[in-house]
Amino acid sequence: MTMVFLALGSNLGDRKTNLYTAIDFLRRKITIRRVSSIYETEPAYVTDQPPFLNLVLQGETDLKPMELLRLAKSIEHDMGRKKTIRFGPRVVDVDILLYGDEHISAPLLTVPHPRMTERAFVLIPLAEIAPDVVIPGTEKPVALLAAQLPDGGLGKILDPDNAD
C-alpha cells in the first residue's frame, strides 16, 4: 500500500455535498486515514467565479500512479465536471498531491503537484493532518511551508469553521 494525498475542491452545486460524495467514491480505492477541515477559498489564477470548498485527504492505496490518476479524472467526469478554460469552475477536482515518496513526471501526470507550495488551500489543509510530512523536493516539513505563505497565499482562506 502506498501512502497518498490527495485536494480536492468544489465551487458548483452543493459544494459540500460534492466534496463528500467525491469522498465515497474514493473509499472503493482507497483506505481512507485522515481528511482535513474543509475549507472555503477565494478562486485562484481565475477569479471571476465563485468561491470554493477546499480538504486534503491522506489516504493508502494499492493503485499504481497512473490509476490513481484515471480513477480521479473518472470521479470528476462521473460527478459532471465539464472542460472549460484552465482554473475555471467545477462541480468537483481531485488533484493527487502526493504519492508516496516518489517523483514523477509523465505528460499527464506531475507528483508532488507542481502548484502545491503557492496555494494556501493545499498547504493549509495539508499542515492540518500532516505537519510534518516533507514534500519530497523541498526538504522542507509542510507546517512549515504553510507558515511561510505570503499573507494569504494564492487561495485565500475564508471561513474553515463554517463552511457550507
Contents of the next structure:
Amino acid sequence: MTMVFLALGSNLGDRKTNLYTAIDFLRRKITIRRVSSIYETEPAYVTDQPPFLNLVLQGETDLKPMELLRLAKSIEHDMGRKKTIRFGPRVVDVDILLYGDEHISAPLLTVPHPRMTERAFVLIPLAEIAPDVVIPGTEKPVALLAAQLPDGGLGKILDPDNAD
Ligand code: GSY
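Compare with the form predicted on its own: the form predicted in complex with ligand GSY:
The next block holds the full complex; its first chain is the one shown before.
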C-alpha cells in the first residue's frame, strides 16, 4: 500500500455534493485516512469564474501511479467535467499531489504536483491534515510552506465553515 495525498476542487453545480461524490468514487480503490475541512477559495489563474470549494485527503492504495491517474480522470469524466479553457471552471477536479515519496515525471503525470507549493488552496488544507509532511524536493514541512504563502496563507480562504 502506498500513502497518497489528493486535492479535490469544484466550482460548478452543487459544489459540496460534487466533492463528496468524488470521495465516494475514490473509496472504491483508496482507503481514506484523513479528509481536510472544505475551504471556499478565490479562483486562481483565471479569476473571472465562480469561487471553488477545495479539500485535501490522505489515503492508502494498491493502485500504481498511472492507475491512480486513470481513476482520477475517470471520476472527473463520469461526473460531467467538460474540457474548456485551461484553468477554467469545472464540476470536479482530482489532482494527485503526492504518491509516497516518489518523484514521477511522465508525459501525463508529474508528482509531486508541480504547482502545489504555490497554491494556498492546496497547502492550507494539506497543512491541516498533515502539517509535518515534507514534499519531496523541498526541505520544509507543509505547515511552514503554508505559513510562508505570500499573503500569509489564510487571505485566500473565504468562509470555510459556511460554504454551501
Ligand atoms: O487544479 C485545480 C483547479 N483550480 C482551482 C482550485 O481548485 N481552487 C482555486 N481556488 N483555484 C483554482 N484554479 C484552478 S485551475
